[in-house]
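Take a look at this one chain, the form predicted alone, written out in structure tokens.
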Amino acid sequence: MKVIVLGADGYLGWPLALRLSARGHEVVGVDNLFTRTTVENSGSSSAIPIPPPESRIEAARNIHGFDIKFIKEDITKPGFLRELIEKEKPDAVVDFAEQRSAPYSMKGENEKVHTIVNNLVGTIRLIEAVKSVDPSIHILKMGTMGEYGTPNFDIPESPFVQAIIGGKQDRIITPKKAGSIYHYSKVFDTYIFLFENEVSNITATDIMQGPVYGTRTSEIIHESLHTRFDFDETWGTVVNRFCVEAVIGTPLTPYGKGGQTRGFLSLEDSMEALTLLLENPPKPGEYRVANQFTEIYSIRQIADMVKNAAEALGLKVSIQQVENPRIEAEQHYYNPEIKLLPSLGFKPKRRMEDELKSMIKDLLPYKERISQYSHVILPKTKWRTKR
């Protein structure tokens, strides 16, 4: 099988890429470097160092054996996904590509207008590009589990859903309540999906994900192999801020209540469940949705977890909670489905109270590093503007 895994140097695209070198698969790298740009520009880093694109593509030749072409662009610009998708012929197309950060999308007018326009530009070419050469080719489109919100209904893994509105029932979209510009965007695509799905039958597999946390994939098994870990308050999660706070030695910074609560996964089972979804891709025409995540915690929980890790490995760890920038529900529901991945045999290897010890032993000989970047932590982008 032939990928083109658009978005190819960022912290999942990477990883995906040498997941399906390491299964046999053909890869095509793109990316315009957004991400790195960006965050340099920012006054922050990858906690852990990761070399320039061709450096990687070279350890990994030199590594593993793997053959991964990249290219640099953006695929927003005219013409160039149709020619590439012409050129390469792939079998799948996976899109990872977009502006990733919820807090950027919320910083101000223009990290608005570049999100919303970045993400619904480069799925509209993608789409158009796809349909012009074969609108077979699935289109694997990354999601979130954050365009649902926190509904206080079980969340189904349904494009669709039967509502009673007025004493009438209809079928209609299942319901979006996002918390930012940036997963408003994602709605958008979903939206934009649906609908191209309907006119010309483009085959896609839309990609619900909650949080992926990680260090560590079967194939990172070298410092030039690593993917970026991102830790600062608008490109890092959630879990990567409490680790480098572990590392570092400040406390462990809850936004609110910390009652927040999330669908998560590990790096290495987001690989594995992305693969599995491209080597068991929809029929020809069929648009399908896929909840990706495997453990259920409030973000609570989790501090306490990376509190625990930390202190087994001799590090002493406090909990302090800041202010929420964010408009967001802090108790709440919280019970999504899961059914399309446990039926193509998916298993979950890791879980995050294993994990974390593992982040953190990555981390600590950057602790010198990470200390230099501290002041970009805590958070400074407020979603509400105060009047």
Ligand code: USQ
Given for the second form:
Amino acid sequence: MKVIVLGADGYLGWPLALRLSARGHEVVGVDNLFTRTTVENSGSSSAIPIPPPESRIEAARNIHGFDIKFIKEDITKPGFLRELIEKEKPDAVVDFAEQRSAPYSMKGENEKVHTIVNNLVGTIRLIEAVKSVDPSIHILKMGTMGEYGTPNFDIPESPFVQAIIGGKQDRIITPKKAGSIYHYSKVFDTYIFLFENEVSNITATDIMQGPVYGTRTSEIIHESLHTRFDFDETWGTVVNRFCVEAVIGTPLTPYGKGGQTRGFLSLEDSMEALTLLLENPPKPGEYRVANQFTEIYSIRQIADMVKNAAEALGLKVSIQQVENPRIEAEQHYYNPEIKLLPSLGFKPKRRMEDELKSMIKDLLPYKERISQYSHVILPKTKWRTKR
Ligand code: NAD
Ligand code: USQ
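If the one shown is the form predicted alone, what is the structure of the form predicted together with the ligand?
First the chain shown before, then all remaining chains and molecules of the complex.
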């Protein structure tokens, strides 16, 4: 299979380029290096240093014999995706190329506008490009579990649900309630996909993925092959942040009550799931939703697990509740359905409890490097502007 991976320089994009190559697929990666540059310009850095894209590709060739093509370009540039898809004629296009940080999207007007424009324009350009070349090309679109929010009902894995409103029944789009402008950009992406599937028969898998954690996949076997690992208040996700906090000896930072509950998965399991979805595409013209996570935990449970894992490795760890910078439920019901991946034979390989130790071990050699950036850990980006 030939796969174009949009966002191939990112946390998930680079390991997926490696995984698909390992499975014998041909990979063309695209990225405008937005995350790399924005993180560096904000005074932070990847906890584990990452070589420039060309050097990583060279390392993948030398170590694994992979031949990954890479193009540095912005996918929102008019005509770019159309020409690329016309030239490469891929079987599938994976779309990771979005501004993916909730705190970034809540910093101010410019960041809100950038998030919406970048993410939605990218989505429309991709759909139009695929439509014009061949609508049966499978678009594997990365959405997020955060599109659903934390409703007081079981979250279905389905684009539509039956609802009774004012005594009348109808089929409606599965209710969504996002928690940031970023998460809303993913909701709008979903609406665009649903609509375009109706009017033009595009073929897509819309993945509702929970937060991913981890430093390694089976292919990341040398330091020159590492993927980025963010930990600052804007770009770090919760499990990865807690591991870094444990390594550099600052208190773990559960926001508010810490009862916020999400569906998590390891980087390795994310790669497994994505590969499975690519190798088992929907029928031409079908739009399907995949909820993607392996274990459900509250933030408080994760803090305790990270503390235990780090203490087993001889580190001293404390947990210090931080005032929640976000507007979100801190105690809530959470029960999402997950059917598609198990039906394709997906079996999680990594449990968070075990993975945390290997993450901390991977981070320990960089303790001094990360300690220089300890000032970027505490949250500064606040959601609330209402008095
Ligand atoms: P990331 O920021 O590391 O990767 C995204 C990549 O896309 C970056 O390298 C960035 O430079 C690139 N990009 C952004 N806009 C672009 C554009 N206009 N043109 C070309 N490249 C562009 O993020 P990630 O963690 O790898 O996330 C990948 C995708 O998965 C995102 O869509 C994100 O919303 C989604 N997701 C991530 C997680 C997670 O926990 N990391 C969980 C669920 C969903
Ligand atoms: N949190 C803490 N302490 C921290 C950091 C975060 O308690 O130090 C809490 C947050 O308040 C939130 C939860 O942890 O309740 C998750 O936050 P996060 O930063 O790990 O994840 P989020 O902002 O939701 O975004 C990440 C990715 C995003 C992806 C999303 C999946 O950055 O791209 O879409 O996870 S999901 O959460 O399912 O929407």
